[in-house]
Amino acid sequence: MYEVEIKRLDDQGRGIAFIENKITFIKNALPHEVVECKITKKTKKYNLGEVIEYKKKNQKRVDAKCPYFSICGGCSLEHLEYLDTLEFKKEKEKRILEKEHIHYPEIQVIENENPYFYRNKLSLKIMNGAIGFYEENSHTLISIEQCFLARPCLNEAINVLKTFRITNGEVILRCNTNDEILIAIKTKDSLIVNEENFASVKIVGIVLNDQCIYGQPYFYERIHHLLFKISYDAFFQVNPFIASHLFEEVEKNISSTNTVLDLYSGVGVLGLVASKKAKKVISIEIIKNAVLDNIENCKLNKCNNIYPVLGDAKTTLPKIKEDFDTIFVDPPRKGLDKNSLQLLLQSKTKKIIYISCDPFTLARDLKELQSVYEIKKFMLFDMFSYTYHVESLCVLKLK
């Protein structure tokens, strides 16, 4: 056992103390305390270790809702006032940006209305009968009632999902602001399903190894005065009230003269906010359910300004002979590969709108960017409230 003092939060909201000179990450430990620990792991260049007991607590500490924060994989900053935890991921995001060198301006904070119950989205475990999460950096199960990250409408699933008798998988439940539910499950095991164990949830689809076995594969939703279809493949944000908020940025930095190229789309979301203003949008996605929910969007709200492409951005972007001066870029959390990056150097488009999920390979590509643009603004959108995770909005221009 070791007595150690926490310096400081790491980025992914562990506390940070050396034992025997070695960086050594414990999760649930705040700045200033000392905490009796254990190693849990040791490698080369650092230690995980693990709170036995705390010798004196920071003041800042609060006794987390949820049963299992000390163990699952997913919360990571449930021991901290919700706006203790939105000043953490605000100096988290210039930390990363000064590391590289770039200049921002202020940096613009957008809270979430409600920090719990409020994922549409929830992918679980199942092992050997038991739903749940891992535990943090294994393969050990954690057996869960509830989720307060979810909406109650999903937690209620779960109880539905218990009587389908799956002895092993995977399964991601998702569901609308209507509490319309849709399952996709992937596992080995026939199922049981009996629509009379419905009864306290709105089941509109069960999708089993990417077949459609019960109701539809998608569900409907509506945002920001748009209706959307949503394959139960597809991307689409995780909160749909801080969603709301950025689309509303979204269309503010759009004019009528603007052409859009809207890159890894989704199923059309950004390309549909700004077709409200914008001349002309084109939307370039990967995923084929994707973009067939874009075809359908764009009939859904009668817009006949988007054009959906099926592609991969990096080999698709130089196709595209349109004269656009506004581009979209939302990638996936590794950000955009070097092709993509080095042709929006090329094409010296007058506007990029980068949102981001993932603050290290958003820094990666604006060092890159700055040679040609200027961030105009920089705000932080509380996507999923109580873990590390932050999402960003930067308008550049370029210079």
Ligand SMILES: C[S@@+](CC[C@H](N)C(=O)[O-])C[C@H]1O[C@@H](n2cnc3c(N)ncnc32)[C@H](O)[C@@H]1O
Given for the second form:
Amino acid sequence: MYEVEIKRLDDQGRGIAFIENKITFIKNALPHEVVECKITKKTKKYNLGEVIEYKKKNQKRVDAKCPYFSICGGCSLEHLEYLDTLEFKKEKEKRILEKEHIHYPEIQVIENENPYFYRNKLSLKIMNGAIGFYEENSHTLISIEQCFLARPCLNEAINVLKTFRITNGEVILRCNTNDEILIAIKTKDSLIVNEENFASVKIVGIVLNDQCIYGQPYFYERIHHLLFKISYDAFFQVNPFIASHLFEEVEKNISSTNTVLDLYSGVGVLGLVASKKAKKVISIEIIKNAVLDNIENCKLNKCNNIYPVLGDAKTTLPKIKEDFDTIFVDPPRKGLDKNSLQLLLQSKTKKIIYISCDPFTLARDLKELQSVYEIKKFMLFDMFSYTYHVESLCVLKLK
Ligand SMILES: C[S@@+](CC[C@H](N)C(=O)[O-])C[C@H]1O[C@@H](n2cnc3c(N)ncnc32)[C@H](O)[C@@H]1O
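Since we've got the form predicted on its own here, give me the form predicted in complex with the ligand too.
Up next: the whole complex, starting with the chain shown before.
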């Protein structure tokens, strides 16, 4: 057992202390707290620790609402006031940018009006009939009754899921702002699906091992005056309130333009936002159903200047011989691939709007892009409240 003082928080919101000169990451420990802890894992470079007793508490500490807070890896900042979580995210972002010597303007932070019960997607595990999440850094399941980040209708859907009698598998629950729910299940078990059991919730579809077995394999969402069809395997932003602010900001930052490229387009949301101001939008996306949704979304929203292309950005972008004056990039966590980054640098496109859910790969890519581009705007959207994750939007202008 060790008594240590917490020096600061790491990028995942864990307290940092030093035990015998080795950095030790301790969950649920805040700066200036003195804790008695035990080491739960030792590696050559660091230790992981667990608090046994708080000897001195930080005055900013609040009680976490979620009973699974200290064991589940989902939300890591619930022991802070909401505004302090935003300060943590801003400081984290600054540290990462400064490490890569990025020149950035003042960072604007967009708050989440509903920092609890906001997520429209829950990824659950089922083991031996119990439904829940894995404990942090392990494959031990924590059975849960509800998640404090998920929209209430998804928590109700967990009860419906119990009636399916799945023993082992994985489930993704998604919903729209009308509380319509789509369930996607991967399991080798046979299901018991009895409609009477879900009279209390609005289930629009059930997909079992990529086959639709009830209703339809998609749902609709209306955000920012646009209607989106979203298939069970297509990406959509997990926080509809923050997504609407993000779309507004994208719209604000494009003036009348000729040709827009929407790289990593998902179901086409950013291209649809831009289409009224653009002559032409080309979107590129790797998931087939998302591209088909994009085609449908163009019809639903009467946008006939969008050209969705199915393909890997890395190999598709070099084949597109167009001059773009605005490019949106919204890649997955791994950021831009080297080929696409080089093409962006050579393209001399006037404006790039880079949206990212990973500050490390964003900083890596900005380091290259800043040789040709200046970062005019930097915003953090609190898309993933009470977790350590951040969503950023950068507006880059050709120097
Ligand atoms: C963060 S999402 C953004 C989607 C969209 N911009 C939105 O806001 O809904 C990233 C998207 O990139 C797609 N993607 C991942 N790897 C890709 C690749 N190599 N080439 C093209 N698209 C890819 C994913 O399927 C996903 O739809």
